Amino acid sequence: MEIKINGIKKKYGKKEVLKGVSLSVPSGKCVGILGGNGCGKSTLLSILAGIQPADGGEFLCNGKNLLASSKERSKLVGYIPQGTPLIDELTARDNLSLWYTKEAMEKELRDGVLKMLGVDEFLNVAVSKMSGGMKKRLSIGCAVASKPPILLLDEAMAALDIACKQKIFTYIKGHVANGGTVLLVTHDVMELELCDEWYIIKDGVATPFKYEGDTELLIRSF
């Protein structure tokens, strides 16, 4: 399921953060979005997820503009933001119940994505008492409840320990191997290894970048 992002624009006051970002993400691929702080990476993903409106442009999937159809977008797109959009007072199980039917949740906890992410290990823990890694794994579990083919991940593994990162790595690799599409915003060199293609956002536009392990070249490109 290839997606095409055409001419996405966003302005805050007089500051034009995105001047016409265009890129494509082939089916079964993970594409990394890189760039310096404040370049518009998170803004781009939040627009694609429908959290905020664009000032122009399209987000196309199979010829349909997902920016113009919240119904289609909600079926096709899963979004994991930098923060954790969970209800602090509720347990992991209670948060999951907002997204899953009881039967679907139990199946995923037994042998599906929730089991793979290790969410079954802290089902009765309130979000307010969870570690950052627990919150992130639960957030991902909630976001993929409808099994969306397109995943938008905004620094999904920032500040997590290696064991937790490995669980998320495993999920992303499996999603891509099954034909899913991933758009990944990251600053982490380890996460770049997950990607098949890379773009750098600079001066409001996205430019393809060929990453071959040269971090010095990558840094200079910002």
The other form holds:
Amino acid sequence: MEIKINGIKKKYGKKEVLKGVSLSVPSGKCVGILGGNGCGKSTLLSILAGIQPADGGEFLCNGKNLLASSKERSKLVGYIPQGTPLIDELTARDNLSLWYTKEAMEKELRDGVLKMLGVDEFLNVAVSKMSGGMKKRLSIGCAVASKPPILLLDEAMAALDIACKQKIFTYIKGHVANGGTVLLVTHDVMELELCDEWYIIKDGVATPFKYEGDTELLIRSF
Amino acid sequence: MKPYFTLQCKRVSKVFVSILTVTLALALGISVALVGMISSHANSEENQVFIIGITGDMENEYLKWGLAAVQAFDDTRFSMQFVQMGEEEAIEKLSNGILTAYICLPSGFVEGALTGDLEPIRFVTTPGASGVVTMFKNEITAAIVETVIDTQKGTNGIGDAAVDQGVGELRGDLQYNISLKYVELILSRGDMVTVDILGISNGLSLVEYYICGFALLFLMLMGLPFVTIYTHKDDSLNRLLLSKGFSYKKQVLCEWAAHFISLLCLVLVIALLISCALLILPENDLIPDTKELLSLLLYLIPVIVMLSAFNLMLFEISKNVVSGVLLHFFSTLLLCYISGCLYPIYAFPEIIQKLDYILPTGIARANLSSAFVGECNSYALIGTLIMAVLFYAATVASRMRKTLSNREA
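Okay, that's the form predicted alone, but what's the structure of the form predicted together with the partner chain?
Now the full complex is given, and it begins with the chain already shown.
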């Protein structure tokens, strides 16, 4: 599902963080968003997810501006935040019940995304007793419950071990292969290699960047 | 909305037992403090028994009637006890503090009073007691002198009138009857006055006032164990819910409802335990009965609605558990102190008493007072609900502000 982001603006007080960010993500592609700390990467994603309002611009999908339609947006967009959107006192199953119906959960645990992420292995474990990797896999499982075609990942794999990352990479690759769109904010080199295209946000605007493994060049571009 | 509310309730239920344990410990501590306050109040009344020694010539019957009249004076607030003894014993007991004062009646006092040859009554006390005892001295002197002299006048007068009217043979009977009448009047002097104790606040007695105050303190402190649940270290879940169209208003409403139910459950458990305790304890005027307790429970509901919103607001603005605990604890103590939960509010300056009308604790205490007065205080009820809505709005606003200020990970 192709998306177009046109002229997104955002101001905090007098400080203009985003001065008109524009980029497009073709269907079936994973785009990496990079930039220095405080450049507005997370702000962009939170605007696209509907958490914060934009001061201007459009978020187009199939010709519709998703910024103006929260109902459409919540159906089409899956947002995976940096933290763990889970309730610590409850088990994985309880947390999943917030996002899945009973039947849908069973189906996904059997042979769907929850099975792929390995959530079935710790279904009855309380979140407070889970490792970071388990929490993150569960978080992703919760965020994609409505099978959104557009995924926004805001440093979702930070501080995860390689084995855990591989599971999530497998999921993302599968999502992209099925025509889904992924917008990935990251600082991680492994995650950069997962992406098909890259943009750097600097001085409030997004500039395309060709990443070919040269991290020195990447750093200089910030 | 229902799944989120259900999960919030489930979340609290996982830690309910530990919260209940903490709450029971808190209830025990506050009950002990309350019983201590009430006992101290009862003891302070007992301390106001003034023991006054009587020395000297006590043989005259009229003198005894006079002292009985004084002892019946103002028995609702003070208590006087006259004890006959020798002067040496009186001096020793006065020095030891057993007696507040002693009176020394000169011999032939009554006869001297009747003939106008009045020798003064000696009233001996200590410097510390002189203030109150001066009042007694005047009363005792007046009662003895006036009662004795006036009744004697009346008794002798009716005898003389009988002789003047030529019915001198009836003199004895008439004097006897009038003497009895005087005795009846003097001894029932206490019945001539009824005392209404209006209470110290909203028509409550001191004991009822303290029960309301401590109940409110307990209700507020009951929210403290929930700090670990409602202080948000990570707002990712809130953000994810928002991205799915589940607004902050709905999120906070679900959390508020779950917290209210949990507080209500705790209160019901405590009420059940108190009811069981009341069945075992001996009857006491100072302890409310089961009916009063149930009435109090009903008036607690709007207060719990408000306090649950208040708790959520405090926890929302706290950054972590430690700051949440400190903020909640000190806010509770400060508000309860200013609103007179720990000390009768009439002792505070007028401006503080007026401020209390708009404080959440003041409004809550007025609500609880209704249970004892037996009348619903509409102002307090509406005020409580308005406060609840304001706290809810503040919680939502705080959550929105956090999201907007969370710019970059």
